[in-house]
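Only one chain is given next, in structure tokens, and it is the form predicted on its own.
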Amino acid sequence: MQENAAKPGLVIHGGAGTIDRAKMTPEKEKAYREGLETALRAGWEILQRGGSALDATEAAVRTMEDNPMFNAGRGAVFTNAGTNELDASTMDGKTMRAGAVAGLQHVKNPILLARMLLDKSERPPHSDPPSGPVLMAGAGAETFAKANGIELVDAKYFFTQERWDSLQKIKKAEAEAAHSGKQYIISDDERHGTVGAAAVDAQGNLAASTSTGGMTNKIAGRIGDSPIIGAGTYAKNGTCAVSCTGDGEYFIRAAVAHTVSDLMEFRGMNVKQAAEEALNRAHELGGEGGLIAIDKNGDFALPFNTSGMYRGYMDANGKPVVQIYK
């Protein structure tokens, strides 16, 4: 590690919502905690050997995409059409380059395609075109993925019984509500979840990555905040790196991830103050959820306004710390 190197730091989340301790079995809680710890170790290993924050966040998110416990990649929730539509994004705070993808149905690890777009986005100034795309969606994104060697899988790879059962439960509640004329209510735990990571590396560079399956029973084609740079993901050296989870429509309207950075840069807030204020702005519009944020010094914030958020960080001794409830 270079002299005067920054102190690496890593924070992750696995989604926020109504997480009822009373309904959580010991086996399920253990699986979530192990999944979070695995993600932390994957990212931390890269940081410890002097690797980049960008590589670390990608690695952490990729392990959660592969873990069916989380609503990303293999454990993604279903749309109202019974399909899985995946979104992801990543941003490098040093270069301000970013890559994002939405509406994928066959890309095994959406975060890898988002990273590829980031890596391909740099072109000389004033070139034609000036840069590669930051955001790609649907069939075009998957054609691009295939052409560039990103692994595609059959849609059945993403199927998990628990997510399918959640869709059926919501559809049943929806039908009963339509018949009775009453509004149907479901828990956040049945609806959404997202995974994300934010890091600072030994060079003092910041990065953030986010991936999601969206919300259960979402309208096919719906895109939330996760692939929107500045809403669900943002990183800027000198301020912070941020990944969000929650009611995407409100996080988009409040530009939550970008707002954390702006509050630090223009209001002089520290990362904890800025994260709380940005989340409050989404909450004032009606949005629930949470976020993770880390600054260049490794100070971090993990605020949420729901009953729980799957989250974790590496402590000062390099030990993983994972938490679920308030």
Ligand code: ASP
Second form
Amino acid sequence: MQENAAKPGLVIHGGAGTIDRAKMTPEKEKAYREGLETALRAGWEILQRGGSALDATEAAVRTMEDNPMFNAGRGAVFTNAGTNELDASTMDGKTMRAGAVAGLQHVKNPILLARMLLDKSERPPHSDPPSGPVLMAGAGAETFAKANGIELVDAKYFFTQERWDSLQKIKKAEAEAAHSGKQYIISDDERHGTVGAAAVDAQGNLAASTSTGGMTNKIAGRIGDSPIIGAGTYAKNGTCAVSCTGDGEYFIRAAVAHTVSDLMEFRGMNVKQAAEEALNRAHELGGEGGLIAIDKNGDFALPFNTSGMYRGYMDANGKPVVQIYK
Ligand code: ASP
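Can you swap the form predicted on its own for the form predicted in complex with the ligand?
Okay, now the whole complex, with that chain kicking things off.
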């Protein structure tokens, strides 16, 4: 590593929500903690050998996409049509390039396709078109993925019994509510989740990545904040890198990830103040959730306004620290 190198830093989340302690068995908690630690180690290993924040966040997110405990990739929740529709995005704070994908039903690791779009978006200045696509969705995105060697899987790959049972439970509650006229409440844990990572590397560059299956029983075709640059994901050298989780509609309306950056740039807030304030703006509109944000000095914030958020960071001694509850 160079002498004047920046200190790398890495933060991750595995979704925010009402995480019910009563329903959390020791085995389940252990599996979540191990999943978060695996993600931290995967990203940290890259940062330690001088790799980029962009690569580190991709690697961390990818391990959580492969882990059925998390609502992303393999463990994605079901739509109201009984399908899985996956969203992801990534952004490089150095170049301000970004890649995002939505409504995927067969891409094993959506974050890899998002990253490919980011890489392919580079064009010589003043070329025509001036940039490759930043955001692709649905069948077209999957055709593009296939043509470019990204792994596709049968939709069955995304079937997990627990997520399927959550869908049935919500559908039942919905039907009962329609009948009785009463509102129904389902724990957030059954409803959503998302995974994300934000990092600063030894060159002082920032990046963030996010991936999700969205919300259980979401109307097929619905797209949340996770693949929206500026809402669920944002990175800009000089300010911060951010990944969000929560009620996506509100995070889109409040442009939460971008707002964290703006509050630092234009209001001179530090990363903790900016993260809290941006999250509050989504909350004022009616949305709950959390976010992770890190700045170029490795200072970070992991705020949430739910009862818990699966989250973690690498401490000053390079040890993974993971937390679940408040
Ligand atoms: N933000 C995600 C979405 O709205 C869900 C979540 O993070 O829990 O799709």
